[in-house]
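Let's start with one chain on its own, the form predicted alone, as structure tokens.
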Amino acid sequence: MRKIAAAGFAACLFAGPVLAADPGVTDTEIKIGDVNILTGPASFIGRAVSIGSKIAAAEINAAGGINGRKIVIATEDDGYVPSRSFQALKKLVESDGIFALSGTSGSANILAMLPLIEENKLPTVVTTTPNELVYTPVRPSVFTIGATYQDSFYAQVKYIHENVRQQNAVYGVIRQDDEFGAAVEGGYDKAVKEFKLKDGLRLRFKRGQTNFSAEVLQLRAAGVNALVNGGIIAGAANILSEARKLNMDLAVASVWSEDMPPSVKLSQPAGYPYILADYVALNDAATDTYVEKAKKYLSADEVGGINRYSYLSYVGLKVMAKAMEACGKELTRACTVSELRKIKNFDTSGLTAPISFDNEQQLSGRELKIYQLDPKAGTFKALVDFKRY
């Protein structure tokens, strides 16, 4: 018996270590997590994110998957509430056993999830919330696509200063009293200092506020005629509506969420040709090609829900797939993170600037295009092509 036991032990030694697969990987599947806004006023954003991931996964799977493994998306709703984001990711990690994370919800939401991401060393590509707090300090397994809110509003205020309000300009900002709002004001503040602009007024509001009559009266009293509008969707539209009631002549800088059809529809009645800066393409050949390709995998209703967030989640999952594919059959989280760091000039077919993560911040796609709304037609025209700010 001793000889048999010894022989068995020796056989184990010579066979080498047995490698346990990372969670979320089987012989046939790779499970990718998605924490998203599927209920509440901002649910069309989460829906668009899910649509983009669905298209990318369908394309990848139709081409044979990742070294023979199909991508499966596991989605949890957080309702845009940070505490729910944490619990949603906890479920995806502990119950669903995801391998990596793609959907990451809003700014405060991804910040709430970061401890779990770091603890589990989850390969994560952030596409919807490129807040500086996500990658400062750098989290080893977190990769971010997109310009910062700071860069976006700096670019817009620079454009307004140089092209729209060159004389007698008084600038003002109204923004949410949270991490997102602080980032908006950060871009405003940088431009005010660099260009020595007249800083008329800075206002904050709580997330979910709907009545802005008092705030807009304060803006008018301060003589603001160049406004950084840090409201989102209904909030942004309500601010513009109040300004129109007072017949304020405004040049307006906006959050990139305001280029989505539901946002445009809400803001159109105010009639302001607001501008915005975005790190994705709008209304051009790249987006037209994307939509045509999407029709193979989506219902007509889903195609109608495509917007900027769909382009971004599509690009994010494609980049993740590129890294996973490079790992071969022995797919691990550590290998995927290592391969993501090597990504350089990944072609997104014009949906964004090429993606490169081979930098200390693991940040890419920071180039911005500046657009202006035609409030009558509800469409945007490009004012400045992709440029780094």
Second form
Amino acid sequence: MRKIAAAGFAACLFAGPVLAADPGVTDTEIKIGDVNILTGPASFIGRAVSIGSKIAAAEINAAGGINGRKIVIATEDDGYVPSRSFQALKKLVESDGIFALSGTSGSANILAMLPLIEENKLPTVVTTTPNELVYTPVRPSVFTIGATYQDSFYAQVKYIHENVRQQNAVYGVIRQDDEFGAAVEGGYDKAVKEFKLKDGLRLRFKRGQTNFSAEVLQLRAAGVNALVNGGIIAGAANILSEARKLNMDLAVASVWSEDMPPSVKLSQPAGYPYILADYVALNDAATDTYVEKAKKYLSADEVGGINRYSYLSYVGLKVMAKAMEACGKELTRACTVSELRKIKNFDTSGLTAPISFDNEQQLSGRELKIYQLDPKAGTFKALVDFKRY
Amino acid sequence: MDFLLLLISAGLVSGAAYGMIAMGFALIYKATGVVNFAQGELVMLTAYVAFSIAGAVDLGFWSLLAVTVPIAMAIGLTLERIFIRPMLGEPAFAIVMVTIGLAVILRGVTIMIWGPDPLDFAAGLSREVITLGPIPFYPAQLYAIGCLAILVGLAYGFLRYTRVGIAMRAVAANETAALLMGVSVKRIHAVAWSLSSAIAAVAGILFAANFKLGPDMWFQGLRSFPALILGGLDSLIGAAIGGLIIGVVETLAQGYLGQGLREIAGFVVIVVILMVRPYGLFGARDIERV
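Could you present the same protein in the form predicted in complex with its partner chain, rather than the form predicted alone shown above?
Entire complex below, previous chain first.
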């Protein structure tokens, strides 16, 4: 009887580390969560994010996995609704038992999920919405890749001021009345103050608005000839369409989502060669190589869905994998977070600037590249290479 | 002065879209006594149908309309037969719930078939700006105002001079009496759904040509609701005029007062009007609202 008790005690001792291990890790698998926009008008973003994660996971698994463990992605749709993001993550944590989080949906969505991420100390790499509120204050397990919208619009207004509208410029901004819009206006505001620009008009609109005729008339009445267009997708295109109707001569700064093919197709008829600043490469050797590599793992349909968000989620999961690999066989959330903090100059093959999280904000990839649309061809040319603003 | 004229013209364009969508609501309400909460989805669905037709065959605007409208009418008839006919005689609330369910189904089906990406759809119209005096318009904007005027004329003629139109008015006035007088209420309901879908097609095509085609277009149904209430739930012509008023008021509010007042201006107008005329500007007095 004593022998049985001793054996049982010994078994418990040996089983201890396994029982205490963090969820989502088995001898053969590591489960990574992905909360994403898979339904609704913005779902082409979510699909692209999923595609990027799929390529990264396939590539890692084809190379033998992380210390022998394959990556498995568990995806939940939030429809771009913050309350649903919270519910989706709750399910991933409590029911699916994920180890870490890679896809994090939109700005308001990641903000809704942050309490749950902190509570569970989930290693999380945020790539699609590098909103300042995500890393201020710093959450120990949250790492962010990307420039802020503030930086993006500051960079664009600076470029317009120095290269496009050197004289008689009147600036204006039209933006959503939410956190995203506030960030857009933040960049505009910083540039206007720093360069002492003429601030013609600032306008806000509700998310989902389609008709901007009155707003564009207000911009024209204020004499705006350099516009920060905070609209996205159809909204951005409708603003430009109204401006074209009024024959406005505009230099236009845009949100980085306007570099995606569906957005470009909508905006092309207005014919404005708008600029944008992105922390992701577009139309160059790095993205060509990526797409070629992706074809090994994706269907033709999925390859067609690749855009900037695919590059980002790919980079995000690869960085996460690098940290997990450094933990060896004893993979824990705490170790992954600690290794993520040590990431320095992680090479993304030119998709973004090299990633380093060894800073107080655990923030990287803030360098921006400025592009301009050729509205006839629907392609972008680089104006300024990756640079920190 | 130019600014005011430009705002009014922009308001008339958006008001024309509201007006056409609201006319579809009013037609079904007039014939059946039920608010069809899937009207916005019908607008969206028929616009997507037109988009597919335009993708397959190169058609000008009127030809596209000529092909799309009969298909839209067939869709309206089918939906009425499948979802609404079995509910005949049931409480209005139950029928309204069915239309809400139908709306959700149509949204899902549209995304399943055409995907979630917004699309550019010229609807066979040029994008060259036309200037009338000091006011520039896209052709699609002028067509929207023109089509609203045509629809109002047709609705007036239909309800006043045609047998079916008069029967529809009889059903609206007293369904039981109309039934006893030999009017086929079922047929009138079917005709109402069919014609309402035809109006939805015109509204959808022109809305998409002006503001892009997307799966969030259904929301325009709700945006048009103030126009319907303002004009009077059972008045087609009232709905059209209500649309124009709401469009102009919204645009003027945004243009002169700004900062999001567009969103509330329409509702302020209907609150004020309903306090004075609870049945709307042109509605019948004894309406029981749902």
